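Here's a solo chain for you in structure tokens, the form predicted on its own.
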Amino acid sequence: MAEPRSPVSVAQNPSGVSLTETPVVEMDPVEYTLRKRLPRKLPKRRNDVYVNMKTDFKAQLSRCQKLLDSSTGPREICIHGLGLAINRAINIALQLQASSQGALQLAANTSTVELVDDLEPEDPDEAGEPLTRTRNNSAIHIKVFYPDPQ
């Protein structure tokens, strides 16, 4: 029969000598629901495109192409991707460059964005109050532009 667990676990090497004693961490019985807040966005300009994973890739690509092709529009756009959408932002920029046969140039900058999550207790009757947690996530900002004619 298995022995009941003690609050301290002891690691041993093959010779049976105790190496370290580490306390077992007990979790609070109150369960929390994770609510992710929206990230802080850069100022929204007409030529900014925020890429996400929910919108169709072709729709995002055609939106970028329309912005670049419009005669009254800007000669550059800035594509922003956060977290999982970084790969998609890079793919969109490379597709735009390939479809222009090298006429477009790219300038990429990376950054780290601080995100805030809310932890709300599952049962509002329990004695737990909402908590906040901050975490960091990677971001990319790609400037896609036509170079100035020399």
The other form holds:
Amino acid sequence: MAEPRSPVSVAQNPSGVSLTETPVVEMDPVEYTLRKRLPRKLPKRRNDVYVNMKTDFKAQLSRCQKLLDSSTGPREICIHGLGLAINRAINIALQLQASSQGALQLAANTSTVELVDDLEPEDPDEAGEPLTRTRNNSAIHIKVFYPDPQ
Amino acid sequence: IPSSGTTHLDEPLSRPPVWTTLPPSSTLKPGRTGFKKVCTTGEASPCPFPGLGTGILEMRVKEGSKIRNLLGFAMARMQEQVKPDGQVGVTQVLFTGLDRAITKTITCAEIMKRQVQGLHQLSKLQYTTVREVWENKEDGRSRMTIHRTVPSICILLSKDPLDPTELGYQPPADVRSVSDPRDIKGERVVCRKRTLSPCSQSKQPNAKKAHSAIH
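Please supply the coordinates for the form predicted together with the partner chain, as a counterpart to the form predicted on its own shown previously.
Everything in the complex follows now, all chains and molecules, and the chain you saw is the first one.
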């Protein structure tokens, strides 16, 4: 993505002096550092579990299990996963269901989350402006619950 | 034989081990256990949408599928006009994906929902068994069949209303103004001057934004 400035000497110059000029490139030649902004603030109820790739899988799984087994409160949790954590969220939900011998039920919803990256110029002296890049990512929300006895 | 001894395995299955069943997304590749093997996959249990009939367009999303190609085809079919001979385009599309292709499957469905308004959605998660047949390249004779249990997702998008009480149902999203539907998955570089105020544009995660803190 980054292209360093490179001087280009003009070939035909009768005086023999080489001129340097920045090449005409489509992309900004200034180097940028990419910083990902965190996703928007999440409303977090008691039974919301947000899955990430940093915490150990078993720890997240047992945390979900504990929330489900707690005698107080509604016996349901909502597992959220963004991007790469979608697979992990699904794995957690399916394993919770498997270890409940089919007592648990799953309901999955999907959504799109907008993420913003900040591009900062590498060299503060460079004339580059701070840019922002927007991209979209997929997210999944899985409700894991014991169905009401009929 | 599945084992949780490998360091790469972070998601062991809590189910009785079945011979030649490998855990999902396992790095235990038959190719590494000795001779070179070529794999040809066959899905043992294709995902029929639980409780749905036939006559819908099924898009099988693989890990290497290109979203443009998938959606180009699916969108064309969904937006077909009524042909003179009375044939109608499809009104329902089913996106299915396994294992690593799940995220791409969701992305395809999300993009289609943006481009076609008023679609009802039904999502289902389940484990699916995949049958892989590996052949020994050198011998050409010996074969190995592996059964892998992997998570899978099926997303049904329908112009016709679906049962709202069904688990995994999502009603059509509200009509929002989208600047450019093509840019859903792509990136837009916007030259927007940003004031470098450390307070408002905080890059430090504050306590509320921390993800899944262990209680």
